[in-house]
Amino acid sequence: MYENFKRSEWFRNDRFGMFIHWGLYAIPARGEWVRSREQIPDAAYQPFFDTFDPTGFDPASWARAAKAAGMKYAVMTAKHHDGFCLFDSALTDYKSTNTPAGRDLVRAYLDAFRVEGLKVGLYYSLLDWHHPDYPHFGDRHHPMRADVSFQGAEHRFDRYLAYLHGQVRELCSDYGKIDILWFDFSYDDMAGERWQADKLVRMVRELQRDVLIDNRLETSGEGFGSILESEPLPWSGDFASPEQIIPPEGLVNRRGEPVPWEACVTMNKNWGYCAGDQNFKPASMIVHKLVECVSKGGNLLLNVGPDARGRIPDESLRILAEVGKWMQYNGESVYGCGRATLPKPEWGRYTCCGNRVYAHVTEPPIGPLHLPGISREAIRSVRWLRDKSEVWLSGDWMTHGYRGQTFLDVDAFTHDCMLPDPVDTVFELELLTGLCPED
């Protein structure tokens, strides 16, 4: 546990990355699950393989627009559920270099991120409803589940765990230095052994020794797996991902240690690109529940869908740059902070590193700030971070009352009642001691 503990080192100072999800589910244009959704057949799907050119596809604009909104890593879909790959494997016909695309993704992706100093990961669907030896018939999610013409039909599940593993082999060993290994997802009795996953995680550490692996060979979004156990599995991973839920007290183990998690989120309600929803979550929402989850412990990667010529919608590159100026100024609360011990505010949050405590103020106070659970005599000096300039600690009038309670005194910097930053005000405040957990 130690080991993955410090191998995650720079996951759990870095906090926030984004997702990306592509593949040919842009060109229906109603998420990445339509196949199933819709029980479409090879034949009908085939069309979308047969015609996908993404012209705009420009990853480094990509690569531009995360390190812009503040993100230090990424994490794409070398494959998803419906088994198209975006990257040459030698293992199958169905790839992007085989249709109009004619080229890597994988490896254009990789390309531009590593050049913009973002880490990089990738994700890997252990799922597959193109592979003949997958399970159709009765099993819960493939498209033809429900189609009796395969009942009964031989599927050598041997010979997809070899094509899954050689794929995984060919990601590891063909691409350079991978961050991440994203592997989603089990479920049922596709769990754990079923996918060989003590051979496939010593395999992995063979060839990426430092690689994170998510603890999805065991689990899906809803679940964790064994890595909260006092003595996990050698497939549980090294970090927890709940998914479009941020954990109500971060993640711990059984032994009250804590467990390096990561909540996945999307922009809308859908992963893939998805034309008719338009339901994209506020910049100001998007900040909040990244420092709740830093708050909290965790990181928040948040995901964007390509559309199927290959660019990020103009709604998720605008929300994307709004955070992006919050974290020019307030990231040193974001980078390398965690949870601090003390009580939650009831204007906002806390993040700590070391230190110092960063006082995120979303909702102004009447009067002076009360800062819970820090004694005024602990606290060697506080400053508005966007500016460093300093902030007096109250001793106003109506305090006096309130012994042993520490104020800030945030009357200067209000205007209308309001703190300069609608979306987050933050204080930073050094101490003379340190309030966050040891890692």
Ligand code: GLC
Contents of the next structure:
Amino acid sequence: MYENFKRSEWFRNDRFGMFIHWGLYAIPARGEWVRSREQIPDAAYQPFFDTFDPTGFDPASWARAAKAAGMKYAVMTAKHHDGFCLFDSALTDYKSTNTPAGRDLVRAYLDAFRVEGLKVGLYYSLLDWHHPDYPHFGDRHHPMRADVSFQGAEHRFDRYLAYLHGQVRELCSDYGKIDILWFDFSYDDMAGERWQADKLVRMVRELQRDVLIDNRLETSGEGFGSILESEPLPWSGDFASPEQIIPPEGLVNRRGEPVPWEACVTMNKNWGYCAGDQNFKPASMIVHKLVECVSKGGNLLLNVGPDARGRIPDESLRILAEVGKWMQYNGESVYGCGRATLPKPEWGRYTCCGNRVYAHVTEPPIGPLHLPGISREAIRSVRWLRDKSEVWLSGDWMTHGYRGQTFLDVDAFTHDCMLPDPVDTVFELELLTGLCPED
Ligand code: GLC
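Output the structure of the form predicted together with the ligand; the preceding block shows the form predicted alone.
Now the full complex is given, and it begins with the chain already shown.
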């Protein structure tokens, strides 16, 4: 089985995490790529550094909101592409302790989320648009990529790599146990050994033996890298990170073995705070997508983008609280669950854990509920997960013509033709044997 599989056991159990994109870009409030997209020179970006003063920053409230939503882990930006460090790095002055914020924001985040019992990860950008030794002119993404004054400028990339490796060493040495290190991202020839990935991963593993590393030392959200190959490279990572998409069939490697994966998804359309982006996904959609990820053997990392005051937007908090209400009664059908070796039902999805199959019904049936792929003889019991009340198998006259097919009598649960939980009504089937491959 995939050699790093054991290391990610907790990750494949927890299934649901919070992504946090926060930094200077919250002030222009046009997303985290604003410097690149608008080709903003360092000097024009400097006022955001000089005035970054998140007086409303309360990481304990962030952690409580994540926990109440049913999230089990979190990943926060320690440094994004703009090069601003939210931690007190000895290797730069371009850090939160030198802004009016005046504190190590990473340390405050880690402490607060650990108090709530969540596992903690750090996102670290391989790109750095502030560092003088990162390629500028002609780079595919740098804000100064088209500024001829940088044409022919000397960039000592070796010095940049020493900085990158040095900061990763700081994050892995000075902040306690880190559960996830989320590198972002590789592109063109800026990939793999261009980052001295082998040396970097060796160092990380020496300092944080059990840390999970994503696959973006090799790729970006567009690809997978060698994690899907028969012989993954040493820096292939522990999980794939499909971005703004849920893999149609889940992910397996060339040997047909399941590969851990985590779909990272924004709540609106931006990772970093974007004041004008009110395109928030409703809580019902978040629940459906979380269940879809789990039904395909994966995780959902759902993003929030705190504003320049350090507050998670009210709309994000409202949606998270609504998701949490559903998770309160139905979390058993997510945590520790994965794919079921069953056909996808027309009315929703199956998730599976050991000998329990969870029927996630998002579309109420006409008459009894058909259970594709499950024989009556295999079922020990059926319960409505919310209150564990008994659910009967149906022998109603209208099912008589479908020999060998199994149906649930859900009529007792329907009111006004709707099942009790219009978002997703979950029935728990205890079977005599298991139907879950190791995901
Ligand atoms: C992309 C974006 C980056 C974001 C990441 C999240 O790499 O460039 O801004 O942090 O996706 O997955």
